[in-house]
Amino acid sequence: MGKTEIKYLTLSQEDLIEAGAFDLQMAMKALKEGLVKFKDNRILFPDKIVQIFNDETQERINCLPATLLDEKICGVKWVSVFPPNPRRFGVQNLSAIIVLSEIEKGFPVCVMDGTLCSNMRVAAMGATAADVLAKKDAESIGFIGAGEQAKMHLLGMKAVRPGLKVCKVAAVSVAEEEAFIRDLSPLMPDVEFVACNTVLKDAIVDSDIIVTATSAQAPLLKAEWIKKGAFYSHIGGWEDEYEVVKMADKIVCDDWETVKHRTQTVSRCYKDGVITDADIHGNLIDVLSGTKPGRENDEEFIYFDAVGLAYVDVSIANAMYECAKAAGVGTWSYMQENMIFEKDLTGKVKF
C-alpha cells in the first residue's frame, strides 16, 4: 500500500458493545463536553436535511452533520425513523449509520453503526438533565412507551439516580410492556417492575420521574396525573396535553431555538401563543454551567424537552470510536488502495 491509500475502521453494533462503548457514563461525559464546546463556538453545526415520506406516520430519513473543531473530526449521522416498523414488521423504528472524517486531508476514518449511539444520546441527554433537575431522592419512574429509547432511558436514569426502586411501564400492548420488563429486569435486580396493562395513568401517578417515549402525534400524558416535584423527560413529538406545559414550574430544553421550530408539545404551545420565550427557564447548558438554577425545591414540577442535537451524536460517536480503537475492535476497510490512475486499468475501462 502506498501514500494514496484510504482506509477506515468499520464498527458494527456488536463491535461497539464488545469494545465497551455501550457506556452511559462515557456518553454523558462526551455530551457535557459537546454542550460546552458548542457554547464556546468550537463546534460547527449546520442545519439538518429531512426527507419525509409519509406526513401522517412521519416516516423519514434525516442527514445530520457536525464538526468537532478541537478533535478535527467531522461527522454525519444518516438516520431513518419509521414509526410503523414495530407493529408493521416487528422490527425497530430507528436505524442509523455514522461516518467520521478527519479534517486535515478530509478522509473518512470510521463508518459505524449509529443506532446504538443515537439511542445512547437520547438517554444521556435525559439522564444529564435528570441529574440536575430531578429530586435527589427519586425512587419511582413511570414510562409511557416501551421501545428501544424507553429501555435506554431507564439505563440512563438509573445511572444518575441509583436509588430508583420502582419502574412502571405502560405501552400500547401488554406484550410490549412484558418485553420491556424481560429485557431490563436482569440488568436491574434491585428495581421492582410493574406492567400497567396499557393503562397510561397507572404508570404516571406518584412517579418521581416521568418519561414519554412514543411516536404519538396526539396528547397521551395528562396534567392531572402528575404529582408535585416530578421531573418529566419528553422524548417524542406531541405526547402531552398543553396543560402539562402550563403547569411546569420550569421548562428546560436541550436547545430552545431548535425546539421552537419543531413539532414537540412545547413548540406547539409556542406557536399557538400558550407560552412565550420568557416562559422557558433556559437550556440544559445554562443549568450545567450555573448560569441558571436547576431544581430549587422538592415541590417544583420540571419539564425537560430534548429535540436531539447532531453535534452531541458526533461527540458521543467520536468517544465510541476512540474506545473501539483502544480495544482493537472492528474491521479495517479500504476505500482505495491507490488512486484511480495508479491502478492497472488495462481492459477494465469502458469509453
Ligand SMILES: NC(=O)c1ccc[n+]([C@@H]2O[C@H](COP(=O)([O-])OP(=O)(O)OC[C@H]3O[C@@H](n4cnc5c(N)ncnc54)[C@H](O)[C@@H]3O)[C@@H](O)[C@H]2O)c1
Contents of the next structure:
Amino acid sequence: MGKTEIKYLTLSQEDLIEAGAFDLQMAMKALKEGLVKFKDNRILFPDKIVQIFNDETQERINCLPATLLDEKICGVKWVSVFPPNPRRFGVQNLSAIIVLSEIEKGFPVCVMDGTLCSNMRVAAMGATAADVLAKKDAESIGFIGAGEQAKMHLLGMKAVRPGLKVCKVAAVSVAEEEAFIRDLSPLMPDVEFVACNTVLKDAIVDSDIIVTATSAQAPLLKAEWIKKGAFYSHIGGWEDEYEVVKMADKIVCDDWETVKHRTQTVSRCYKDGVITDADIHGNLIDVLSGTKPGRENDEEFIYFDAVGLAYVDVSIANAMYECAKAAGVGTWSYMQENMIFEKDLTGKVKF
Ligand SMILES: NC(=O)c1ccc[n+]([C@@H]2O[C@H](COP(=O)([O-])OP(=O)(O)OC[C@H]3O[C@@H](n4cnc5c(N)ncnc54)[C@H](O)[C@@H]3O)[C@@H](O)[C@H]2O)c1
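To test you: the structure above is the form predicted alone. What is the structure of the form predicted in complex with this ligand?
Now the complete complex, all chains and molecules, led by this one.
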C-alpha cells in the first residue's frame, strides 16, 4: 500500500442491501446514538445549503454536512428532491449520494448511495418515536400517501410494533395503493392490506397509527377521523388541518427549533399564532432520555413531526459503511495512487 494513496469504498444501493445494511433496527440504534451524541456536543452540525430550481414545484438539491467526533467521521449528504418525478417520469422523488471522510488526514473513505440511508432515516425516526409514543398494543396503521417514504415507514413501524395486523393505504390513485401493497405484502405476510380507493378517511378511521407521507401541501388529514389514543407520524409538508395540531395531547418533534422555521403544519400553526413554544411537549431525545414522559395513557393523541437532521443520516450512513466493510461488499476505488508530482507526468501535462 502506497503511503500517499487514497482509496475509498464505493457502495451502490445493491451493495448495501447485499451487505445486510437495509436494517431498520441498525438504523434505529445509530439514530439513537446520534441523538445522544448531539445532545452531548459530540457532533458538528453546520447549516445545510439549499438550491431551489423551481419555487412552485420546490425541485431542489441540498448539501447537508455533519461530523461524528467520536467516530472521527465527517459526512455529507447531497440530496435531490424533485417532487414532480413520479408523475412526470415514473421515477422516485428523492435521490441522494453520501460521502464519508475520516478526520485524521481528512481523506474520503466511502462514497455510497444515500437514497436508501435517507429513506431509512425518515422511517427510523418515525419508528423510534412510535416506540415510545404509540400504544404498545397498536394493531392497525393507516397511510395517506403511498410513495417511497410511506413504504419505508411501514417497515419501521412493523419493526417497533410487530403486532400490527392491518395496514390501510390511500393515495391519489388506486394504482399507487396497489403498488404499495404489491411491494410490501410479500415482506409481511401476517398483515392484512387494504387499498382505500383514494378515500383518505377510510385509511384513517380506527387506525392506531397514522402516517401522512404526501407531496400534497394541503390539509388532507381531518381531526374528526382520528381516534383516541392514536399516534400520528407527519412526514411531508402541509398535510393536515390545524385542528389536528390543536387536538394533540402531546406534540413531539425531532427538533422543534428546526421544525418551527419550516413549512410543516406545526410550523404554519406556530407562525399563525395557533400554537406557541409552550404547546410543544419536547424533542424525541427528551422522551428517549427520560427528561419528558412518553405516552402516559391509552387515550392520548400524540403528534410527531420530523423534518430530518443530517447528523442522523451521517450516523446511519457510517453504520451502513461499517456493515458493508464487515461483509466485504462494495468496490474499492483509487482517488489517487500517489501524489500528483510523484507520478511520471512527462508528456502528460499541458501548461
Ligand atoms: N420529514 C422528512 O424527513 C422527509 C424526508 C424525505 C421526504 N419527505 C417528504 O415526504 C413526502 C413524501 O415523499 P415521497 O418520496 O414518499 O414522495 P412520493 O412522490 O413517492 O409519494 C407522494 C405520495 O403523496 C401522495 N399524494 C400527493 N397528493 C395527494 C393528495 N392530494 N391526496 C392523497 N395523497 C396524495 C401521492 O399519491 C404519493 O403516494 C414529500 O413531501 C417529501 O418531501 C420528508
